[in-house]
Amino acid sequence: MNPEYGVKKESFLSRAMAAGAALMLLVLPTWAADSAERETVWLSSLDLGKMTAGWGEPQIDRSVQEKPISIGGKRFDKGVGTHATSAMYIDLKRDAKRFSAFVGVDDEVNGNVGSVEFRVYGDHKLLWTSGLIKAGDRAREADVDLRGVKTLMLLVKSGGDGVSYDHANWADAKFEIVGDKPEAIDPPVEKAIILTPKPSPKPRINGAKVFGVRPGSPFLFTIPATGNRPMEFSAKRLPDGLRLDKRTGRITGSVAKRGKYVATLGAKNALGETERELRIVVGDKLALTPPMGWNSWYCFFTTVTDKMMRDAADAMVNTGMINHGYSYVNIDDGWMIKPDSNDPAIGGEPRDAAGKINSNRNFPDMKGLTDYIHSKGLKAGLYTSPGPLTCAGYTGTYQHEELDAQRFAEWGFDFLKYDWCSYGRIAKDNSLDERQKPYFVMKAALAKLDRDFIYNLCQYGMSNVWEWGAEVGGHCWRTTGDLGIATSLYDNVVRYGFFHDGKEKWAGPGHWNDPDYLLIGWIGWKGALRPTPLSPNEQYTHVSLWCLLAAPLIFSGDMTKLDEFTLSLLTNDEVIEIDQDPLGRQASRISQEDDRHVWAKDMEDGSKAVGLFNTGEIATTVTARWPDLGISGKQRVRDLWRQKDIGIFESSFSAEVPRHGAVLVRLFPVR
């Protein structure tokens, strides 16, 4: 060994040594302060007020039942019960290192279904996931780095099979932080962007393309045109009973002969005109497309009034939804004598002498407030039970219902919803029989009247309802519960829109799935009217799975105050075509991938609808492709919401869908 090498070798590793210790010197108190002021923070300590809940409210180190929190038979001190779905919004300051918690079903569920998945995102990225727990099944542990993370979201979804049970616990849930502690925040605010164009000011026909009438029924059809006004109408080759008023664009009067005739529209002003045809069907078969219209029921529930519906029909016309195919003005429960009700406004007697149903004072003219709807060239729809008493507890049709049919005809009305409600303590049992035996008898009331009524089932799907619906004679039925009956409303718009899926074989012409009203605009809510709680993305989803569902689109926001993105979403011609499409046809889920989902709907010109889905928190990509749709070739695609042409695409179409957003596309093959 060289000496001299050696020598310096050694001079090397002491100097590095030294280097080494002095810089340990520096380090160690830096470290050792970290240490020692690191703190832990419990999530039950922050506001939960900030935190949603599917059901009841978040508690703290208590179950959402307020019992202690136990899970897969484990008790826990700490922790936040919650429900599915459950969200929580929380700003880490930089500050958070870690968090860590034991997560489950609460076992106070009872061996009742109910399953859910936690997952814990950071500056919009997953971090970590659950998978899916069942209740019973052990508590599993997280453990998430946080270190850089700026927001955290902590989510709790349901398994899949609905909400029901869905008891969730964050145990023990706790931060390990150094410096601010970390704050609940209010979840991120969307900006109400409007997509749709204005209607141009020329002349353009909307709305449905065929109509169905009975032999002598009296007929109303409104023209619905958008453009400049004044605008003067036209029809060429209307049958024989028909006239039109060519200042209005009203079609009324009877056709007495059976037959499909083929009329001519038209609509002219200044700046251009336009036609297209429009089918008339004189037959057994009414609502050939969707109804179209409002309801009162979810903005005013019984304290509606004559005058509202008056309002509601104004707003109908001078907001120019009625431009657009929207029809029917609707009564729900309310304007019915109330039983041993004190209120002179609803109190009184239920019936006439000859057995026939009264109004309250609410409603002093029935027959006057159609008359009025009617001159608007739009049409009216009321509301029943066939039991003894309504949902709210007003008189019902039970043993009346011939005559309760008659006088809603003397009235007037053209659209009757019959809701289940008190028939449930008339039925003998659960059995098919006992469920349609109502629906019949209503039905054969309906028939021997002189004017069509729409005739609307609302049982919540009792019995696979869909399977028999038309044949008790209904023309639209409810398939789910009431969509605005929970805290989550957007959960009831996914879980009830896609519940239909499999179901399209039993929709179509005359015939259609009813998943309840869109429920945009001010609304009812936790007891007062306030704006939807839907963000815009969501309210997007609601009207665009609607319409690929072929559903009636009955609005029930309150029609005098419509804002113009709540305007923007009920109007946009290109998306209700897809509604009102003549093939009749329900989309159906073409492809699901974890929160991606695909429906699609043929349309009677050979394209296709088709839906893209984000039902998770953050954007993401979502792709239709060409054999999942079963087609192939070119295609062109156009943007529905935006009423503009994306594109030719060759096998398969993708788009960036924000949380809880839609794309509504149609794609033409191009030859």
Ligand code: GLA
Contents of the next structure:
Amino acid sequence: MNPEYGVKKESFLSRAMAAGAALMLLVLPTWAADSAERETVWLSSLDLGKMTAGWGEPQIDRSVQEKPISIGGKRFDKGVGTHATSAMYIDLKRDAKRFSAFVGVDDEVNGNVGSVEFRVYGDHKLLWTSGLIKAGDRAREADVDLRGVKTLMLLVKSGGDGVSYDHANWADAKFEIVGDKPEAIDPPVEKAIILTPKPSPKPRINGAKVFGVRPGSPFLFTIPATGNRPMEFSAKRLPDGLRLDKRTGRITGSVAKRGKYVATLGAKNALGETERELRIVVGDKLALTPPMGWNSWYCFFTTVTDKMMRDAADAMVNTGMINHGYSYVNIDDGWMIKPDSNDPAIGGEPRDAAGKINSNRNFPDMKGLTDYIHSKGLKAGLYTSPGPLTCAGYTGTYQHEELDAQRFAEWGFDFLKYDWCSYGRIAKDNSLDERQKPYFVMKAALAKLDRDFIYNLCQYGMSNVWEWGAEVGGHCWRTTGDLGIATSLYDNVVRYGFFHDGKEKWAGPGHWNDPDYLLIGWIGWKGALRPTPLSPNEQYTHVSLWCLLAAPLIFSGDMTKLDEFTLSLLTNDEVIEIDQDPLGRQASRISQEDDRHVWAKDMEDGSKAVGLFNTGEIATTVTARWPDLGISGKQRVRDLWRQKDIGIFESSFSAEVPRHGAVLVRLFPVR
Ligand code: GLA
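Same protein, different form: I have the form predicted on its own, so give me the form predicted in complex with ligand GLA.
First the chain shown before, then all remaining chains and molecules of the complex.
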């Protein structure tokens, strides 16, 4: 971590010294080398347990699928077969003179679309790159002078189209050494550094500044405020029909009359008081800012129970997440009956005599559950599929749409995730009409209810759902496949995140692009919870990017295992403000040079939120230039993770961004 700001200026002296040192390195080792016998060490003789691979395991003198190495029709006896993204650190003991190899995609991918780039770094400097290599291309030759280099890093990255079929060979790869043999070492360990300052003990009102509700619908808004308790809340100019509980900060009731109301919320404790406006918009639009909350999928999968949901609600309050604007506690797949299951907990009659859907025995009292969640000032969500079955094979809603919507409302839910899944069997073809149809049906069913439902479409981006998600009534729609919990999660985070460039015009108040959940903290498959595979900097990238994208902020790790670092990532109010800004813009790409990406979005107050990302394997300087951002003149730059002003900048801002890391800033014009 620890990004450093500003470009370091090289003095003439330092450059001259560096040049001198380089000259010495060039001259001395050559002389030394010439006087000693050079020895060959094959890369495949090093400890390949230290080489990472995005799929499979690195192989000695074989491809990643354990076949003879073959690139562009040419066979190689020796080498290492791996898979992007793959990295290996090697301590050269300063005794290696040369590294050489033939690199390329293994022919075993057989006409598939693998594309990669091989890179060789020495002491954090790029020494050699293959450029883009595609499956079927002839092997490219690497011949790298290693004199003076202490630590080498061999990298295979995807060619920019994801890592599928990126079977990559370092064929014939060898070192020429004089002296000690190179040794594979562990990659540098990144510390989880908490940047988010602890919230002030004085009152501060956080979260959404604008809130939508339909006329007559039950209203629930808990004023999210940090600061010491006890705290007393106030609300001036609430529309008729709403009342505030001064002790809990919960505003409830319902508003009959359409319109825009501007209330002033207040929070007071022994140390001070604060006020903030809340715009309450009574009309047809909901989710005027991206929904924030938690979903059970990535930590409990179908083992989810009523108790786990209640525990999650408790944790949302006890950890203070509620004070930063988190409000939804959502059950994913697995609460219904699984037809044909012999397990008494989940088997049984899918529906009652009237056709109403049953929950399974892990959810004995759905109304009791939502009452419990509401009693905490939170809201409740659930999941179903327009098909006969959900993705996990539980009862879906097909041909019971109205009945199910009514049932969800009776139970007291506030959020519905509607997951395509087995509807694929019902749809006649892949036409837009067929893709939209089930979502229109549920839109109509939800419209008839006297409760507000956030309607979350889930169909993985088919037929460019972002272009029509709002038309079928969606408040947010998954734009991509599942992020997944594989070790290659980082690749998905940046690939799915950056996929949103160009889709910014489809996001806005009431309709958001949804790149899936925040996969930090403890996540896992079928009860086997483990810490996220994302490194600390990758986690900063994940949250920074999701906030810039104005994505729903739905955490999906175990709420009862929230450590301080994870909590610090979820509860930075200045970072959340980027996500929750009432203008509702989604960021887009401003520039990209190699691994350096700059993304930015406009904020309602005229400032800009800017993310500097480094997707590369070593720290690098990333620069945001004013002309690229469409601004000019002096800007006050504020570091949002540290919540600190960095200084006034004239025409650009540069920061040292660590490997796979992010720096998130806000630019305020200086007038
Ligand atoms: C799909 C969705 C996930 C999750 C599962 C449940 O894969 O994309 O988010 O809801 O189904 O089975």
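If you're wondering where the values come from, they're calculated on a predicted model, not measured in any experiment. Numbering follows the first chain given and starts at 1.
E349 lies in the same rigid part as D333 when the motion between the two forms is split into two rigid parts.
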